[in-house]
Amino acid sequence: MEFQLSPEDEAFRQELRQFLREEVPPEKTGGMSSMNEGDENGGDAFAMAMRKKLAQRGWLTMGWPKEYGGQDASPMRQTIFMEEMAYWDAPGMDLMGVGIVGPTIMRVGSDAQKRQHLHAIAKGEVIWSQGFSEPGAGSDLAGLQTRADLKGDVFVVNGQKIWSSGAHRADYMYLMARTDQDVPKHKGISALLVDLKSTKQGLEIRPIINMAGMKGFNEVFFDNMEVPRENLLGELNQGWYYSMGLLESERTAFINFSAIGRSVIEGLTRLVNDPDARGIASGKRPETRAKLADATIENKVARNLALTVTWMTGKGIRPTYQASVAKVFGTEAFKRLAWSAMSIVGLYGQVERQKQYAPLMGRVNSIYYTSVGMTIAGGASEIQRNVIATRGLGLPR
């Protein structure tokens, strides 16, 4: 792997940094925007305005083919974009629409679906959510029980989804539902594109307020909700196989954990060396220095693991277990950093973001409350370790 960026990639990084310095004021940061897409950082209006500015520069969908509004950018260029957005805590990314829904529609969608959805995503005009996990089917997605029964020209949907990111403000949902009850569980699932704004009956969305005070997740209930048959994505009962492909699109997001972590470590280093920082552990204390040194080393390892996955993808090498290694180490190092950060700032870590005396604009508070969930979202660490064991080490199931 080559760790030195090309001159073109480095020039892009500097251009993006300058843009973020000018466009993202400090008061719009502090809520881990790169992870929750800006919902808690100044509201939807600023996040959507940022998204459109990114789209106008061609950055939002830079990795897409040119025929769909992209730039055919390399995986490394996309990773640079995500890393800088996360480091600067900038809202505006579209992890679901750009990274998951769009590529899947390109691959298996109808011409009508491509015309309807891809242009709108590329222009930053719509918000997508995902309807995957259920109370009894999280990491085991094939165990989902929400059913969609085809009756004439419509699918009638009944069931429940949970942890549906952004559903409370989304225009559309990528919904996984069971369309055949009589076959092995992974063979009877289909993918539906649901127009949330136009659906008037049989749909209820309840935001879930997490311990950090964020409402990015939702419960979604379906009670005889009707979805037109033409909203079926791809072939009937093939949704499981599509989901396996689309979840691989999340790989470039692994860089977010080290990028956010690096920003926090740098902020903590400045803070503990500030003689006016009231109540904060001094940078001269051995335990403080040790915590920051450990966090810095782990952060660099996490970044290199994420970049290795990017490099492999760019070379056409499928990171069958390397992606799981990057995910496990990155999220667990992020969790350890959160605990260290809270111990360093002490009781001031309880001060919420945007409040007076909140260390690092409230980032310590945010990552402390949300870091545990990161080891679960996108595939729990236990599942990832199983992948490493079977695919990487060749151990029996």
The other form holds:
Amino acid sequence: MEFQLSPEDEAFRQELRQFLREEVPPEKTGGMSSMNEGDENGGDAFAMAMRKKLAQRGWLTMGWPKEYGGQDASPMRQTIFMEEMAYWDAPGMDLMGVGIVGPTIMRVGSDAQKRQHLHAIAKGEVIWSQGFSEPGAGSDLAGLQTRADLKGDVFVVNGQKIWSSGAHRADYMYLMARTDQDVPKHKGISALLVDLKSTKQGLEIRPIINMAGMKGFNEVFFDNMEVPRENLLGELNQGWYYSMGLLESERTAFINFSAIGRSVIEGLTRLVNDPDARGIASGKRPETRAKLADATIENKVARNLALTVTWMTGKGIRPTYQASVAKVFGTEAFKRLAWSAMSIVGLYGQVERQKQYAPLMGRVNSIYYTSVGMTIAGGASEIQRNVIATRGLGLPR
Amino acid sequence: MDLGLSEEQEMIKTTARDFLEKECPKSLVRDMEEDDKGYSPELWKKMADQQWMGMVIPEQYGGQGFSFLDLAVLIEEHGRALVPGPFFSTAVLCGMPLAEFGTEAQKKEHLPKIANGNEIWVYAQTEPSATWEASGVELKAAAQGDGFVLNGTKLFISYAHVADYLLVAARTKDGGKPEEGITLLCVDAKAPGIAYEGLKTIASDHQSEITFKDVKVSKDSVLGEVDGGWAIIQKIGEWGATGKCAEMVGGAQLVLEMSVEYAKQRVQFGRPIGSFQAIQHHCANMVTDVDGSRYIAYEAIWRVSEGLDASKEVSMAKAWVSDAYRRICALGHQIHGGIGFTKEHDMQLYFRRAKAAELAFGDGDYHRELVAQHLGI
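Would you generate the structure of this protein in the form predicted together with the partner chain, following the form predicted alone above?
Now the full complex is given, and it begins with the chain already shown.
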């Protein structure tokens, strides 16, 4: 056992920190939220510029093989990258393109698809969105009903997607649709790569304003939208099985929860110690001390659970239930932190992201919102617990 | 970063598990709860033959020279098997400070006997003041001639009645800060003036009230410096708290396994109760707590073992694991239903020891406050 980074990994972390200190002014932080903010306040343009800078340094796709523009970086190196980006709340990450679409195209895509998409993702030039969930298919994703009927050289798509993150400004969508109506539900799904910008007909994207008042999710309607046959990813009716690998590509992202949490805890610690910070619970109060101690300990537990997944992946051990454990604990601890943070800042916690009066530049208020979605998105806590119990502990279904 | 056990540690773990499954069945654990001595001298001898007592003692003093991290792997298995007796106190709480802070004469005299199982040592810090803080040490050691005279009471001390030696925290100087003026003394447990009164306690761990009435100890029985005992006590606290964490992780792992197994077997409404999501989610929460406990415990153990500054991590681990083990037992009980509430069932053995381990070397509240101090709040 060894609970510390190798000197090389530690040096990489320092390099990254230096870069982030220079590149991300405090008012531009908000990586996790600003990517969802649409075009407001130029957040988008800054995020995309940042993404290109990450790409130029080879960091954006560091986990990819060299032949596709990556660095073959270890899962630990990737985790450090994720952790630092999240800690600094820096925009520019691309979980969808880099973490999900790219690796799947590498695995099952055609040569033409690889040529068209991989370098564009690696250079940070394109935005991908997902078309997975539907109004009637959330946790039971395989029950999706959007259909894609092959007619000649095109798939004709009809149906509706929902919770498509970033679709309102995306260039492409990774779409899962039913291509065979007559087989068990998992066996009739295909994956299509949809060019949203060049699709002129049969496509409507309506942003859903989330409860924090931000654009992020979308409803997407398909009315006889045509997708060229060559945009089928891999084989017909194998889409569900490709999606099974998707979460695995996101494994190094579990570190995000503890990384954001740690920066919030540090900010709160400064606040409660500040004798001039009026209206903030004093660090002398036992309740405050217990809350921050609890949050610190839970943060450590969450980080260790995320690192376990990274470590196993690096050793070539397939995490069966550990990824779900990291997700459930990380997101639920984050929510508890948000509650504690709001209670510590008292009346000021009501003030939304603005310069004056909003503690930690509105971050406390903002995580109070975002923490709600974290325990739902990417497999709700309840679904994760089912996975832990059945796949991890072998309990009967 | 390496979160796995080494090959050697895997071997320690497997060997210990096999040995204890054979030599320390639950029937023995139950017998020892009622036994006068509270431990089995036969098992003690066999454990010594496994060279467990001397595992971390340097080879020149008859030990094996393993690290504290290696020992923690063994202790985890003790927690799983609920090994009764003074092993933890002898090997961890006394053996380790003797090896690190003892004089050459003390080490030569005692370490080989600890290693071969011939000396039982018990650490005596707590008193009726019932706190782990320095202010709690009130037992007086007054300088007299070439030594000290002890007067006072130690309380909550496990297996003291079978000890050969007591490692006693005593107050040698008043005034000043509570941390100053404390001295650790190696005391012959059978010395005149020492009396033991047994307590019936939740973990059946044979605790005693020990009264010291004009007990004479020589000057060369001091461990470390006169009036300088608190630094050693803090170190013992780190070994003790993290060692207890390893023990709790071992117990928690077994409670999880026992509960999952029961959920698979127990049929109600025509199906195994483990097929109900209410039960599945209990199990999922248990394994989350077990895994979370394991890594935060071993991170602290690793730091202690490597000699790094560990006090914050130790408090984080002890606070977390103490509470997690209690939660794990609570869910295990819920899954087992009525049968788990019986004396016949093994759940109660773990439930009771979980509480004692939680209290040992500071509970969650105690260590959370220390964490807050470390944060600089």
